[in-house]
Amino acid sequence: MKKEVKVWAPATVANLNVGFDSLGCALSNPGEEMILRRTSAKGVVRVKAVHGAELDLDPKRNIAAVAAQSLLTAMGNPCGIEMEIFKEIMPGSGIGSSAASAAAAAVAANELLGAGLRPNELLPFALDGEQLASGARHADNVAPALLGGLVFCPPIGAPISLPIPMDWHLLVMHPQIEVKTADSRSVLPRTVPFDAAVLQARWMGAFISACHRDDSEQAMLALEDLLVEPHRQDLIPHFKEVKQLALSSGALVGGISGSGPSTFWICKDRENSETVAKAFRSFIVGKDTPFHLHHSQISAQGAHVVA
């Protein structure tokens, strides 16, 4: 068994407008790294340091530590684990910060302990960590962070990988504020109009069908958010202006990433993505809230060991 393992895990975009709590994709950028080391303190997980963010070092309140501890316990506590976390995805960003930590910890512990589990078999351990952040075992961020690609999470059964629209270029706009998942969920209604629920289900079916037909244009046209965006948009600085600017600058479709505040905008190519980014940069000059922009595509690879 190895003494040290380094892992990279991707940011993710969840919901993708039509699939609340059920759709997600891994991004090629940004991502974050984590190093796990073996110690002699059997059954003990210790967070040595967190770089890039202020996170709780208590292993019972740290997402990555909880995920690592879950697998370590399942393996019979053959050793202890020390972890060092390099956060590049801001907590509360809406692009899967907690999922990346949970997935990275599960993959790294699997390699460090020689458990030999496949990515889908690591999902329960990563979800133990993600549950600490969201209060629920939703896999729409964790599953793509582990498996890579575009993933559908059914109500029962394992996540299902969907064919990836390879020509999509995603521009993620991240306001540098934190929106807690609990706060973002609190603004959602308990009930929705029947007609809207039916139409949203039809758009979801159209999206999945288009992915299987390799029809990226139809997949984009299906990304209509009738249920969530109207209630969450006020949590995101300048959302209506950003959306109008993105679409008028050439983005084909977009919306709120996960619980926000990040938004994602799908472009036909990198040049188109750069044009939208340029318009965004001009827009945010002088605004009170700073923004980060990430150019990305859907990454076929999820969390994995790096040299």
The other form holds:
2 protein chains.
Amino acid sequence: MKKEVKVWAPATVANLNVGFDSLGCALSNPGEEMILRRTSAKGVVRVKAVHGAELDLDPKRNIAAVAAQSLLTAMGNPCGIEMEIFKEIMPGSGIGSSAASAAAAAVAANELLGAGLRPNELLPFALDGEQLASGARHADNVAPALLGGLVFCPPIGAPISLPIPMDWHLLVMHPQIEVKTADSRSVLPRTVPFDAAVLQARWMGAFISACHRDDSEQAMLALEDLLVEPHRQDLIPHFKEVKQLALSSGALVGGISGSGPSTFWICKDRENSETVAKAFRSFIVGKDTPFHLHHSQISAQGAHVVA
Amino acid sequence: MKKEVKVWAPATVANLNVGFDSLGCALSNPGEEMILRRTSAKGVVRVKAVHGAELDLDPKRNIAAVAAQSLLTAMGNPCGIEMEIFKEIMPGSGIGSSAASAAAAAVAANELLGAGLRPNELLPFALDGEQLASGARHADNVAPALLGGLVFCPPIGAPISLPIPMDWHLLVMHPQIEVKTADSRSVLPRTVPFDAAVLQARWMGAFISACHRDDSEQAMLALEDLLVEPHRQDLIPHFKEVKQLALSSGALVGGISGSGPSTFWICKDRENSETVAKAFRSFIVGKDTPFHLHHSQISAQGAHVVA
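Now show me the form predicted in complex with a further copy of the same chain, since the one above was the form predicted alone.
Next comes the full complex, and the chain you just saw is listed first.
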């Protein structure tokens, strides 16, 4: 039995325009680490420290601790767990900060306790953590954080790993403001035009089919969002200008990551991604809101043990 | 060069609940035949006879003639065409009567003229015919009538042939009433709940993914219709009773075929399909509306030359 486990978990982009509440992908960057240690206090989870962000240390109100506690309890509390969290993905960034914590904790606890569960079997425990953050058991961030790659969550049944478009270079732009999930939900309309609903379903079908056929280009073309972006874009600082700038600099498509404020922009290669980043940096000069930029591809690996 | 060509074209079920205006499959039964003959009157299409239904013989107002004329014109009018149509799929039945005519005519003219076009290349010509019937260039019936199998029409680009769930036995129930396309469109709502739109897209994604993964059972489970059936069911005689009867007799899922009035019911084997048919026949006794029943599977073949 290991006494200490270190894991890495990826940031994730949920929705990807076309799949509100059901699609997400794992990023190769950023990601974050977490260390779990065995203690003798059976059934007790303690958050020793959180580095890089101010998070609640109370294990009942800490996402990672709730996920770890859930698995610990399911395993019959053979020991206790002490956690040390190295937060690299800013809470409220819209790139799955809480999902990464929940996934990392589940994977680390699984290893520490020798539970032997597979990533998809860890989903319920990670969702126990995610639920604390979002109030809902949406798996569109947690599933890719656990499984890696590109994941579709059907209305019933297990998440489905789709073939990964390996040639997508994602540039994530993160304005340093907080968009509260409650606000991002409240701007959504109660009804949408019938034709938009029909068309959105067709884009979803086109995307899923293109992925299964390994047609990365058609998959990209299908990243349309008729339902959400029109209503959420006003919550994102300078969204329209950023979008215009990204597309005119060579990004192929992009949109709001999860509920924002981060946006993602898909480029055909790293060079193109650098060009868009350069345009963003010029644009940011003199603006009130500072931004972080992340260059990433889709990570085939989800949360996993690194030591 | 052939002087005479005989083709067969399948009936089709469009929408399949989950894919309004974008999904359709070809049926092995019923289908219909059409004979085209070369004439010396260059560029002239003549409808010699229609057997089995009263259709307009004016080539400008006959679906098959319009499709044949479109291809004939594109080929530079090397000859004329005389058509004889054996109508087995009742117009207005909701199982792609006009699409079968349009597809049959395109395939027959292609062979007669030695045009050498592939089925997907014949789509624009067949759509010229279909447009006469429906006023729109929807390919959800025409594409499977031409290509056979199970076909998804994305918002842009060519129709996509999906792997066929070979174990679906479809029972089609056709009440002998006419539902006008205009009526079936007018009952549709202008808006739908946001949550229903999101969920419908997820079911579409689940269906397309299941087909690509050859998971016939999951595909069937995804045949959900939150957008259309609730509004169209009142146009179908006894729809709720028929549905209840079908499901309680062992049909696994089903719904309205295209814009109706036909309904389709998917069973696990032919025996089960016979059981449901027997229940339907008992139910029909004493009702005002006569019904036709068709036992079918998905036809891998679309419209094709038989002589």
